[in-house]
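In the block that follows, a single chain appears as C-alpha cells, in the form predicted alone.
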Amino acid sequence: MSLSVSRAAREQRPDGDALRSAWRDAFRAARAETERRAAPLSPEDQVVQSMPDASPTKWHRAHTTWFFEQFLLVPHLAGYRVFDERFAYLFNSYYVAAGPRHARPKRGMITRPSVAEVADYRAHVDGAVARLIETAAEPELATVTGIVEIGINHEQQHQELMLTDILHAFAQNPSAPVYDPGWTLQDARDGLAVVRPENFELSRGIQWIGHEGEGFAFDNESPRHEVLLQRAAIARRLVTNRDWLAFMADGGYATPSLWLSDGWATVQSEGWRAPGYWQESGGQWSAMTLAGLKPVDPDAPVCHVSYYEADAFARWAGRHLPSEAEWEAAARAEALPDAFGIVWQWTRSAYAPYPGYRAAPGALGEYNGKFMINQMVLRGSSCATPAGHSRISYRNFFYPPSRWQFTGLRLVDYPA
C-alpha cells in the first residue's frame, strides 16, 4: 500500500477535512507497519546490537518516535508534554543541532527503557500527532503535514533497517534464528522472460535526472539537471548467484588485480571469500536469510555484496558498474524489470550533491547533505523496502565495504 497522500486529497474542500483525514491515515499506516515488522521479535531480540553500523529494533522504534516529537510536536502542538526528557539524549541519531546524543556503537547498552515503555512512548506520540493533524489552524496545516510527510518517509527508511539489522544479529547466532519462515527474495526471472535483447542500449546525448517535482522526494534527489551520457549497453537483469559462483570458482577473491586497493585490503582483513551471510558446508553453499539458513539459489540475484565486491566482479566480467545517471535513464525507459523490490544496485557514482544543491536550514537540513562524502550511490529498492517508498530518482548511499544491506548489482558495457 502506498502511503502517499493523493493530489485529489490535497485539493479537497476548503475546510480541509479530507486532507486531514488522508494525512492521519497515512501516518497511522506507517506507524503500524513498524509495529508489524517488530511483532515477530522478542524483547531480547529487540535490544541486541550486533555491530556499530546496526541498531536495535527497540532503538529504531523509539528514534522514529522521537523524530515526530522533536521536529513536529514540540514546535507545533501547544501544550504538548514531552513523554520523557531523557529520551532525546537516548534516541537522537546524528542531529547535532537538536542536542547531544548517546554514542551510536553503544545503542545496544540501552536496556532501559523497556520494550513496553517504548510502546507507551509510541502511543503517546501517535495520539498527539493525530490531534495536531486534526486541530492545526489552516495557515499552519501545510507546514505540519510537510513535516509529517518527512517523518513518514524517515520511518520507512528505518523499517528497512529494522530487517537488515536483525538479519545481521541473527546471522551471529549459531542456531540461525528465523524471523519469518515465509520470507523469500523476489525472483525477477518471469519478468525478464519476455524482455529481449539482454541489454538496453543507451544513446549518446543529454538526459535529465533527478526528482521531477511530483510527490515526495528527499532533498538529495534535487535539483533536476542535465547530464551527458555516452553510448552504453546496460544489462536488463541483475547479476545472479550463478554468475557469482563462477567468479568465486575463477579465484575472484584471491586475485589482487581485480580489486581496488582499499577493496583488496578489506578482503584480506575481513577474510572474505563469498558474499555476506554465505556459509560453505560439504562443498555446498547456504546463506543466512530472514527465513533462516537456506541453500543458495543459483538463479536468484546475488545479495549482500559490497561496492568493493561489485566493482571487482565487474572488472572480472570485463564490464563496469553503471553510473547513477545511466541507471536512472534506463529505469525511466522502463528497461529494467528487476529495478525495484529485489536488491539495491551499486553504481559507480560517488555520493555527492547535484549541481545547485542546498541543504535545508536547521536540524532537518542534517538529514542528507552532511553525508555527501566517501560513500557510493545505490539505486532501485530492495525486498525490505516498504511499499510506496520506491521511486526512480531515489538515491541510497553506503560506504564501500558495507554489505549487510540487501545490495546487488547489474553491469554496463560501452560499445566501441
The other form holds:
Protein chains: 4
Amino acid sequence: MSLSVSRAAREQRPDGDALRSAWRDAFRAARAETERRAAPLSPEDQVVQSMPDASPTKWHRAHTTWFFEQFLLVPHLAGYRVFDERFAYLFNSYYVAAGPRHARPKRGMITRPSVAEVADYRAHVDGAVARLIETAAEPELATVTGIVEIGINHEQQHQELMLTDILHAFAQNPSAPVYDPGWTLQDARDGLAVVRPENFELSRGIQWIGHEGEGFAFDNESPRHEVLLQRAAIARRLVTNRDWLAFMADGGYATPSLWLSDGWATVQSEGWRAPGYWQESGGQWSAMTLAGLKPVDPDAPVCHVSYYEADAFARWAGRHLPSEAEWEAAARAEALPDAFGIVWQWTRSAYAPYPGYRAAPGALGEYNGKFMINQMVLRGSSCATPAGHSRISYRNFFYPPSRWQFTGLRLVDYPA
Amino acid sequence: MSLSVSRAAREQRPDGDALRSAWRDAFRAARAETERRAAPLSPEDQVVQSMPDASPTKWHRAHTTWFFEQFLLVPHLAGYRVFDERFAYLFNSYYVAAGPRHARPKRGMITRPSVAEVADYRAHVDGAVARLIETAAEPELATVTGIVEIGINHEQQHQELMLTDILHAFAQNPSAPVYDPGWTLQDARDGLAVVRPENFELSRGIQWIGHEGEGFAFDNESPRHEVLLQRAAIARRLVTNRDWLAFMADGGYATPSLWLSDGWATVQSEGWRAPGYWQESGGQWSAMTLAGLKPVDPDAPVCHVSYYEADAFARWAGRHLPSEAEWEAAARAEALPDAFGIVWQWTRSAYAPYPGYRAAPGALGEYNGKFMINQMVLRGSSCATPAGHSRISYRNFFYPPSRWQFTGLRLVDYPA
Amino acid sequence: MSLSVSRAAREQRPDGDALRSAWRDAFRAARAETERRAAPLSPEDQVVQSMPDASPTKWHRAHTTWFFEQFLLVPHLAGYRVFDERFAYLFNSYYVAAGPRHARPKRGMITRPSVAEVADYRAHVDGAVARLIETAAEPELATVTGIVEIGINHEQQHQELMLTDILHAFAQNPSAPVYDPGWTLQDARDGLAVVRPENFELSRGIQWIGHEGEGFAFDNESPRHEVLLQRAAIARRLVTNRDWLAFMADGGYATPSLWLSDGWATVQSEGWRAPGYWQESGGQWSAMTLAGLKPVDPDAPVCHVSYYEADAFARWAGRHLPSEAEWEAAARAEALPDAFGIVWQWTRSAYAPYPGYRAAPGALGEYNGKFMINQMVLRGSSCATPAGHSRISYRNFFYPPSRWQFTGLRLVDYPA
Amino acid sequence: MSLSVSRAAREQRPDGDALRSAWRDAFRAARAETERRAAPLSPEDQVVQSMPDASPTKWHRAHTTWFFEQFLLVPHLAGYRVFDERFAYLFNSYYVAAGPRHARPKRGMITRPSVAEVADYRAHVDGAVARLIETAAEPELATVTGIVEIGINHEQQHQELMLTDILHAFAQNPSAPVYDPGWTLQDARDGLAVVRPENFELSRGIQWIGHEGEGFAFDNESPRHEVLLQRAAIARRLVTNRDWLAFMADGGYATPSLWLSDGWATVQSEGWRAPGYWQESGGQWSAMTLAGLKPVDPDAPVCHVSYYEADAFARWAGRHLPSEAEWEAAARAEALPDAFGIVWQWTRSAYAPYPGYRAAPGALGEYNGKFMINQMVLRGSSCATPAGHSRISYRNFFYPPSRWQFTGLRLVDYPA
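What does the same protein look like in the form predicted together with another copy of the chain, given that the last one was the form predicted alone?
Complete assembly follows, chain above in first position.
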C-alpha cells in the first residue's frame, strides 16, 4: 500500500492534490487496519501483557499514535496541542532520544487511560495528521509525507505484533479464547503442486542484495551491495507439520547432538518437546491458534518454531538454513511461491549492518541499528503481516529462542 | 454484621423464618459490598495483577463466588448446576484439596471470562444461595448457615484485599489514578485528645486470650487459652507520620544498627527510604492513596510500613512492638481507642498456632493453619476492613517485608 | 569448659595466678580444638565455599582469630600490632559496627592468605592473648577474661560450623570424600532402653526459663523469665530414621495437606523426597556423612531435616513439635536423656527476644539480636558441638528450610 | 610448535623414528608448558572457580589430561588402565557423546582429587602417551599422531584459559594477588613507529579465506572459501588506553546512542564505566593484571573490553570494527604488525559456520560447531596464547558481554 502510494506520488508530481489525497487515503487505511484488528478484543483483552517481549493491544494502539504525534505533529503542525502530556512517558517504546519512558515489562499495568480514551487519542491525532497533509506548504510536503510513510510502516509492524501478542496472551488462559473463528494458516499445497523440481538452483556468482528503487524501505535494507553466492539448491516449499512430526518421532527434541549448545540449554530449561503453542492430549497434537485450540494439520507449514529448533531440524534433515542473501536471490528469481504471507522464514544470517550502514541521527535512527546484535534474520512475511508491508528486501529479526511470532523455515543444500 | 446475625439467630431459634431471613440479608449485604467496591473500576482496572501477592478485582469477585459454589452449593443444593466447569480451575486460590488451580502469579492473564460474565456468575450463585437458605431442611440448616457465615467472612477478607490490591496496581501507573476522590485515612487526633495518660498499664498476671462466645471467629483464634503477661505500658495512640518523619530525619533508613539483619538487607535491595507509596518532590513528601497522590499529613497515623520498618522504628524509639497477647489484653480493657478501622498494627508475635490448635480436615482446613510460618501477627483492623469484620481476637498475618496493606503500629514499654 | 573456668575463677578470687592460668588453659584448649578439626583437611578442602550459608574452613580459622584480635587485643593489649591490616576486611563476618567487610558469598574466592599464613596468624594472636591474660592489670582482668570467654564460646560455635560446612562441601563431590572414617551418629537405643514411660508429663503451671547462675551464656538466653505451660507429654526419645522411613513410605513428601504452605513450595522447588544428604540406589537409602557415604541406620536418630520437614512429620504423626519452653522444662527435669550431643531439636518457637531483651551497644551487640526474625529455635546440641558448649538454656536458630546442620526432632502431645 | 612438527613430519616421511621423536617432543613441550603456568599457584589457588565461565587451574590440568586419556589412550593403547574411573565424570567439559559430566558451575567444589593426585594423573597419562607414540604400529600411527595433535592444540587453548581464569579469580581478592611480578602487556609503539601510513587499504574483490595447507587447524577454519570484499582502510595499530580514556572522558559509557541496545542494558546492569579490571582511585586509573594492580599505561593497547564496548567505541570514533574476512585479508598481506601475541581483536562477524561446514561425527565433532550462535569472532591471538598456537585463519569466539579474556580491537573505515 505505502509502496504504491509513493510510486503514484512520484509519477504524479505535477498534481499536488492527487498526492495529498493519496497519502491521506494511505494513512487512513493503515489506521483503520489497526482498529479492525483491535475490534474483536474486549477492554480487558487489550490491557494485558503476557510477557516482557509482548505488549498490550491498547499500548500498540496508543504507541503508534504517539509516533505520529511525536515525530510528525509536534515538529511540523503549527499550533498542534499534545493530546495528553503524560502519554509521551507511557507510550514511548524505546526512543531514548525522545525522552524517558515507562519500563517495558510494566506496560500491562496501565489500566488508564482506558480503551475509550485511547480511541479519543487516535481520533485526535488522525484529524491533525489529515489536516497537516492537506495544508502543509509545498516545500515541507515531502518531509511530511516522508514521516507519514515511516509512520504507516511503523504502524503496520505493530499490526503484526498485535496478533502475535494477543495469541500469546490468550494462550496463557486455560480456556483458550478465540480471536477469530475463521482464522487459519494458509496451506501451501495447492500452490506448490505444480512447482517442479522441488529445489531451485542458485548458481555461484556475485549478486546484488538490498533495497533498490523508489519505494519505501527501512534503513536496515540498505546500502544495496554485492555478495558472492555459492552454488546452492534452495527448497521451493516450506517445512510442514508433517516434516516436523517426523523430526519429533525421531527423537529430535531429545538428541543433544542435533542442537546448538545454547539451543539445547533452552530445550532443557523450557521443557520444549514440540513447537510453540502445541499441546498433546491422548496422543494427538493440537495447537493454540487465533481460532482457538485446533488439531495440528500435517500439511500446513510448521509455525512458532524458534531459530534453535529450525537449526536443529535442518541438521537432522542433513541440510541447512539458507543465508539471507540466498533467500533474497531465490525470491528475486521468483522461485519461492510461498515466500510471503504464511510464515516468516529463519535464515542462518545473524542480524548485522549491511556494509557501510550508518544509522540516521536522532530518535528515528534508533529504529533498527541498535538491535543489530544477538538476533537472527527472518525473511518473507507472515499471515499476520498487513497487506502492502511485504517486500523482497525486508529484514525481520528476532532472538534465537523466540517463537511467539509466526515463524517457520525452508531448507537449502549445497552440492558436494 | 455476621456477628449480629449469629447472635440474632441463636436468640431466635424458635422462629426459623426470621433466622433464614437474617442470613439471607447478611449474605446479600456482604455480596453487595463487594460490588460497591468494584463499581468505580473499569474492566481494564479489574483485570490487572500488579504483583504475585496481589490479585485482580475480577478475580476477587469470581473467587469469592466460587467459594460459595464449591463449598456450599455443590455439596448442599440438590440439582445445582455449576455455572461454568472451567471456573473451578481459574478461581480456586490455594485449596489443594479442592483440585488443581491456575498459578497465582498468572491471575492477571485471565481476560476472559469478562467482567460482565463474572457479574452473571455472581448473580447465578447469589440466586442459588438465597434459594438454598430458604429451602434447606431444618436438620441441614445449621450446616448451611455455618458455611454461609464462613463464606461471608471470607468475602469480607477479599473486600479488604480489593482495595489494597487496586491501590498497588494504581501506584504502578505514573499518572496516579484516583479510586475514590473522597478517601482519607481517619485522623485519630480528636478521639485521642482526651485520653490520659498516654500509656495504658498492663499488670503482670495470667490472662485469657482467643475467641470466646457464640459469634463467628476463624479457627486460628482458638483454642482460647491462658497466657502470662509481664508488666507493660502500651501506647494508647498509633505512631504518626510526624513520628515517622522524625525517624527518617534521624537517619532511620541509613542506620544498620537499628534494623534486623533481614530487614536491613531488604532496605538495601528495595532501596527503601520512606514508607510504601511515599515519594519526595522538592523536599516535600507525598503518598499515593486511594484518593490519588496526596501530601503526607503529619498528624495521620503512619501507614504502609512493613514489620521490618515497624521493628526498626521501635528500636529507634527505645521501645518495643507489643506481643499479640498484650495487644489483646489492652483492647479487652478498652484502652485502645484507635484499635480498629484505621491501620492494622504489627505485633512482635510470629504467627503460630495457639496451644492445641488443629486445622479442620478437608479443604476448609487449609484456610489458616498452613500459613503459620514466616509471618507476623497484626491486630486490630484497617480503613479497608468492611463493617462487621473486626473483633478483638482477630489475627491477621503478613510476611515481614510486606507493606502494601494498610499497616501501622503502636509501641509498648516495659518498666525496668 | 568455659563454664567450669568461670566458676573456678569466682571461687578462687584471691588467687589471681590460678585464675589467669585457668583462662589461659581454657583459651588454649578451645584454640587447639579448632586446629584438631581442621587437621584432616587439605589446603584445597579449606578454601571452598559450597553455598552462601556455609564458609570455608580457612575462613573459620581466620575469622575466630580476627574476633580475638579485633575485640580483645586491639582495645586491651598495649602496643599490639595487627598481624595484617587487610584481614579485618576479609575476616569480619557481619559486624557492621566493626567496619566494612568482604561479601559473604565470596568467601570461597580468598585463596590467599594461604592456609600456612592463616596458621601464622593464629599463632601470632594466640601468643598475644596469652600475654594479655598473664599481664593484664587487675582492674582490667575481669573485662579481659570476659571477652576471652565470649571469644571461646564464639570459636566453639564456629567449630560446629566447620564440620557442617565441610560436610556440605564434600557432599558436592561425586566421589564422596571422607572426613573421619570413624565418624558415626550416636545411636540412642541403649541409653533409652530403660527409660519408662515413653513420654514425660509436663504439668500446667508457671515455670522459669532462661539462663541463671554465674556460668557463661549468650545474651539471647536472658532475661530469665516466667512462662505459663499447659499440660503436655513430651517424648523422651528422638525421632529415628525408622520413623522417618515410615513417613516416606506413607507418601509424606507427596501429600500437600501435611505441609505448611511455604514448606510445600520448598519441597517442590528443591525436589525433596528424603532428608538432606540421602540418596537412593537400588531401593536402598544411603546418606553422605562425615565418614563418607553410609547406609541409613534405621535405629539412629533422623538427621538433616529442615523445620518444614519436622513440622510435616509431626502433623503426619498426629502430634506436635514442642515449644522451646516445654523443651527447657523437660530438660531441667532431666527427662531427656538424648537432649545433648546427638542432633539439635527443632522447636515450634519462632526465634524472638525474651521479654525485655535488649541487645548490648556496639559490635558485640550484633551477636544475636539482629537475627531474631524468620528463624526457628532449636534446642539441645549435636554431635558436632564441642565439649563444654552445651547447656539447657542454649538457643540455636536456623531458617525453616535449612538442613545442612545436624538437626532432628522430638515430639510432644497435649491431653484432650 | 605443532605446526612445525607436522610439517617436519611430512617432510621426513621415510624416517619413522624422527617422526615419533618429533611428536613425542611436541607432546612433552605442550604438557610442560601447562605445568609451567600452574607452578606459581598454590593448591588453594588451583581449586577456586570465580564464575561459571571460568574453571579452576586444577580442572584445566586434569581435563586436558582426560582428553588424551579418553580420545587417545582408551581407544588406541592396548591394555591401558584408566587412572581413576571417577575422573571421566569430573573432568569431561561438555562432550555429551563422551558421557555424563559434572555441572560446569560446580567445578570449584572439587577439592579432591588434590593437586598432588592430579600431578600423578598427568604423569600416568604422559607416560602412556609417550609409550603409545613410540610403539603404535605404522598403519595406526597417523591416526595416533592426529589425535595427539588435536590434544596438543586443545591443551594450548586451556593454557590461555588458565591465565585468564586465574586473573579473574585473583581479581575477586581485595588484596590483589600477583601471579607473575614481571608480567606486562607488550607495548606496540616501537614496532609501529615505522609503519606508514596508519591504515592499510583493502581493495574490492574476491579473496580466499580459511585454512589452507598441511598444518594443523580446527574444523571451524574450513572449508576455505571465497568472499567478496569491499574497499576498506584497516588500522595497522590497535586501539590504545589513551584512545579509550578519550572515549571515557567524552562520556562514552554514559551516552546510550553510542551503544547497541543489548550493550546499553549490560552497561547499566553491570555498572560498567571502564574496561574490565579497571579501578579508579584519587582520579587515577589502575588495572588488575597478572602482575597485580598496576597503573593504566596510556600507550598500551586497551584490554579486557567486551564486544559491546568495542562496538560503542567504533561508533564513537566514526568508524567500524572489521569483518573477520577483512582482518584475514589484511593479515595475509602482512599489514598488521601487532596482530598476534598482544590482545585478541573483536571483529563484527558473528561466529557462524563457513559455507558447507559440517561438524565431524562423534564427540570431537562437538569441539566447535555447537557454539556457532550468539558469539562474535575474534582474530589474532593474545599475550596469553602459547607459542605455536597462533595462525592467520584462527577463529576465536566469545559472547558479546565477555571481557575476562585479553580482548582489544582495531578499527576499519570505508571510503565514501
